[in-house]
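In the block that follows, a single chain appears as structure tokens, in the form predicted on its own.
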Amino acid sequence: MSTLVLGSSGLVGRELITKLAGAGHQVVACDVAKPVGSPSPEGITYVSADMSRLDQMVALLHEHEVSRIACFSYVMGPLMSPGFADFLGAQQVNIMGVTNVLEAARLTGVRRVLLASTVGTYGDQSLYGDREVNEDDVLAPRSMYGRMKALNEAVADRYRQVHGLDVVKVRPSSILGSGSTIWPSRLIERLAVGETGYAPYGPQARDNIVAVDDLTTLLSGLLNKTDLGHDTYLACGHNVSMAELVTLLGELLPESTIEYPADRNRAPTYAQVFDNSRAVKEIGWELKSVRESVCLHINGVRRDAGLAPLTW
């Protein structure tokens, strides 16, 4: 039996899929085209398919014995711009796309389908008090891309109480890790070659930040408990202020410049603060702390550009 990871060529979907071989689990690797290069490594199977195409992902279940599935693939850089239009092609993938991931799943009797989504699918933090946000409150997403995923989560739904599928929804926050396209990472990702780094939200406005190690090694749990405790999980790290996370990157790179947004009242469009105790208590999750998460991340960037690491 195997472990399909859809989406697997993105940030999440790298990290996973070497974290889930290196535990010795049998992994199918699939995006929409195969890497090219070198041999894949033990335990790794990469496959290319189409989302939307029911028939292509009911003959992968079948053909590499699928028993678990995590569902990553989205079109969700171009969604998050103000003049994207390919609407058709995005719900293709989006929407239509994961439906298929879910029937085919119910179709080939996969055991546990781990469905990403976003605390995108929230709405603004006003709308919840200055409490943390937890995993039982109210979904009111403002962007297409929440509004998205809020649909998969409610498609996700109906399919287990139907058809009785395992389905977990696991909402993110912000990732950390080279190569991600989040907002606080965008930041960190420019200081760290020594270009100027625009914070996007004012100073007093929080974000959530995980390290993506951290989120993978959440996943893989999430994937392979036998008995969870709910089907729905906050994948969340530390709240952080603008201001803290400004401070810290002026901290480890001194001779950087940072510069806030013109609106300095800006802030997510989406709730600010989180709790996670849901997936520390059940799962046992550990988390690095904010430090270490952001100074990974700045090497991470280093490394893939060709930089030699910085120590502190």
Ligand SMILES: NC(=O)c1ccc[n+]([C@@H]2O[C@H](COP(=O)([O-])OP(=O)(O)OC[C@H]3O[C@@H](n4cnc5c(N)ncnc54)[C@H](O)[C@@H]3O)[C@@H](O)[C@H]2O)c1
The other form holds:
Amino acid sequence: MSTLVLGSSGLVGRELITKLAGAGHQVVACDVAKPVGSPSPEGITYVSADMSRLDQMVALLHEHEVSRIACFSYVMGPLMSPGFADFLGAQQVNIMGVTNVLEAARLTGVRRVLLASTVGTYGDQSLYGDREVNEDDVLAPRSMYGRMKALNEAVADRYRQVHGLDVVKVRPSSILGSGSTIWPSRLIERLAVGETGYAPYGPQARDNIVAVDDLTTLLSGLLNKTDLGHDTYLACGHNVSMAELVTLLGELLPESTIEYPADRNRAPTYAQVFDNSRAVKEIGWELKSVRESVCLHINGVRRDAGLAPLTW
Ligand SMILES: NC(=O)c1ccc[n+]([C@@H]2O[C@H](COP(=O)([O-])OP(=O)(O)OC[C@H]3O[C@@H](n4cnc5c(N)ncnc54)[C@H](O)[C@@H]3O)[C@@H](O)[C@H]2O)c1
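Moving on from the form predicted on its own, kindly provide the form predicted in complex with this ligand as a structure.
Everything in the complex follows now, all chains and molecules, and the chain you saw is the first one.
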């Protein structure tokens, strides 16, 4: 029996395979991109397969006797870029690919599928009022990315209802860790190597951040806990304003230059504050502080760039 991690060359996948293998699981690491990082740790088998091909997914699950799947493959960063135009390619992975994984899991009797969703499936904060948003709140995505994820969730719900497939939807917030393809890369990753950092939103805007190490600890718990109380979990860490984050980065990296967007009112297209108590209570999830999460991200980037770590 093995655990399949799809998207194993991505930010989340590469951390998750190491964590699962370290805990003694047989891990099949799958991506269309080459493996990232040091030589294969024990317990990890690397394979190349394309999620948009149902035949390849079914063959993979059979061949490796997969009992659990973490589905983290996606076209995300590029899709968020205003100039992105490969709508067909994105849908083949994000819509057909995710459905292929659910179908292959059903056909081969997989025990549990962990499906990566996002807080981008929620609507603007004003829809919920001045309070933290939780798993029971209505979804109202405004971005194409968020809408694709909401469709993935709806399909997953039907697989659960119609076929009894144990699909668990996980909605992470903005993940901090070396290899991010969204806004932390343009802020923290640039600062970590001495370049100007760009804050994604204006100073008063809030977003939620979670360290990739904390996120993968939660994912590991959700994959392996026998009886889960729910089928949806917010995988969120700390609610922070951009001003708080910029101030912290200025303290950690005093020589740095950070620019806000020209539109100082720019804010996420989704809600800005989230309640993670379901995951905290049910899985016993413990989180690093904001400061520790940011320091880890900075030094992870420096390690990958061959630079010495900083000390504080
Ligand atoms: N990074 C974040 O801040 C964040 C926040 C919320 C949700 N998420 C979600 O978490 C998941 C993982 O995020 P990430 O940051 O690790 O993404 P990532 O872009 O770093 O990794 C995605 C991986 O999917 C692979 N992939 C693409 N097409 C594929 C295909 N056809 N078959 C197999 N693999 C394919 C890519 O090669 C890549 O390695 C995604 O579903 C993402 O939408 C991420």
